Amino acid sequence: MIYKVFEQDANTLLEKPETGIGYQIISAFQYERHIMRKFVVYNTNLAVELDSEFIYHKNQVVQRGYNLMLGKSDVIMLETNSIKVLKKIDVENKIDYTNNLNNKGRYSGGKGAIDNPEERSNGTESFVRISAYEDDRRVDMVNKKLKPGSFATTKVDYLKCVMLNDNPIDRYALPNDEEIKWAFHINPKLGDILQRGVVQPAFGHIGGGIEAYFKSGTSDGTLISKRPYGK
C-alpha cells in the first residue's frame, strides 16, 4: 500500500538520516496496533509498503506522480518511538552486481558511505543533491543549506553522470524510479564533515557512483544553487 505520513511522523523522520539520496527504509508499528511494518519513504512524506506488493505500487507512483499519490493516499499515523531507520544491507540480500557495470565511469568494490570513516571537507570540493523533488525537505532554503543526515554526491561524480548520460536512477541506486528533475549544488565550508563511499547495489539497480553523508549536515551559506538537472 502507498500512505502519506502523518504530519508529525514526517516530521521526526526529517531528524533521522537517510538510507540514501532522498528516502529512507523504516521499520515501525502503526498507531495502537502491534504489527512492525517496514516502508520505503520518499521524501519525508510518502511511504510505500515494502512487502510483496512493493514494486507494483513503487510503478503506481512512478506513472502517476509523486504529487498526486500524496494527495489521495491515506494517512498513516506510526508510533513515533517505535520508529527506526534501517541500511540497505537490512532489507536486501547483498547482491554482486560488478560484472554488469557499463563504462560510464562507475566505481565496483567499496563499501558504502555511511561504513567509511569520517572525514573534513576542505573548503574546496562540491557536491551535488539529486532528486525528483523540487521542494526536497532535505534542503534547509531558508539557511541554505543542508540538513544533518543528508546524501548527496560529489560534483565530479555527478558531471561523469550527466556528460556520459548516465541514468541517475541506476547509478544511485534509488528505488522510487522517479525522473530527477533537481540538482542542488552545495559548497561545504572548511571542515565539514562527511563520509564518502560507493553507492551500494539494492532495489534492481546496479549503484556504483560516489555518495556523501553528512551526519551533521552542512554548514548555513553552503546551498549555492538549485538548477533543474543537468544544467
Second form
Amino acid sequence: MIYKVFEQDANTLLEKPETGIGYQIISAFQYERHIMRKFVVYNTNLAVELDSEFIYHKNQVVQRGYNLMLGKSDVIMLETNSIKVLKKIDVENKIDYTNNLNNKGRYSGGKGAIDNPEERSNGTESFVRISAYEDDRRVDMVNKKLKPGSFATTKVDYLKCVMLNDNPIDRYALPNDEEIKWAFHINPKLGDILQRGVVQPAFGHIGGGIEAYFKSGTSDGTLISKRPYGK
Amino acid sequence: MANRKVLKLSEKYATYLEELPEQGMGYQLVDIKLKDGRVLLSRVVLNCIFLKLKDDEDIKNDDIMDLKICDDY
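Having seen the form predicted alone, the form predicted together with the partner chain:
Below is the whole assembly, all chains and molecules, this chain first.
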C-alpha cells in the first residue's frame, strides 16, 4: 500500500538521517495498532509499505508521479517515538524485491516463508491459495478461513503468475501432476500472523514465487471467494 | 486424478493430516510404516488425502500400519 505520512511524523523524519538519497527505510508501529510495519518513505511524505507488493506500488509512484500519488493516498499515523530509520543492511537479508529471477516476475534470494520472522497482517493485503482441488481440505468452508499450518501466495504474485502466463506448478514448486484449477481468495484480518518468503526449488521446479505461511491459519470470515484459477 | 498413481488415504489419515502443517501449498511430506515392515520416507500427500505412489507401487490403505508427518520438516 501507499500512504501519505501524517504531518507530525513527516516532521520527525526530517530530523532523522536518510537511508539513501531522497528516501528513508523505516520501521514503526502504526498509531494505536501495535503492529510493527516497514516502509520506504520518499521525501519524508510518501510511504510505500515494504512488503511483497512493494515493487508493484513503487512502480505506481514512478508511472503516475509522486505528487499524484501523494494527493490520492490515505494518511497513515505512526507511533512517533517508535520510528526508526533502518540501514540498507538491515533489510538486505530480506527478499530481494529488485531482482526478478526471470521475466515472469519471480524472485531470487531470500528464504522460504517458514524461515522468516513472523509478521502480522495489516488487514488490507490479499492472498490467494491456488489448488488443484475444489474441495481443498486446508480451506475451512464452514468458518470461511484458512486452516492452521497452511500456505498461500500474495494476490499480487498470483496475478503476476496469471497475467504473465507463468506455470504455477513451477513458480510455487509444487509436487502436483494435476492442473491448478482453483483460487481461494483470502483477506486476513488485522493481526493475523503470517510468515512470507520466496518459494525455494523443489520437486524439480525452480520456485521463485512468493509464499505466505499462516501458522495459526486466518480468522473466521477471511475466505472471500473461490474462483476458477485465472478468473 | 490424472496421469500418476495415487492412493486415496482413509479418512482417518486425512483428518489427521488436516490438523497438521503443510510443507508447501497443498502438500505434506509423510513417513509411512507398512505392515510388511517397509518404511516409505518423505512421501508426498496432496490435499491431505492423496498419497502419490510410484508407478510400480501397489499399496492399499489396509497395508498401512502408521503414517506421520516427516520429522525433518
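Residue numbers count along the first chain shown, from 1. We call the rigid core whatever largest set of C-alpha positions still superposes within 1.5 Å between the two forms. Everything numeric in this text was worked out from a predicted model, so none of it was measured.
Relative to the superposed rigid core, residue 114 undergoes a CA displacement smaller than 2 Å between the two forms. With the core held fixed, residue 162 shows a CA shift below 2 Å between the two forms. Relative to the superposed rigid core, the position of the CA of residue 212 differs between the two forms by less than 2 Å.
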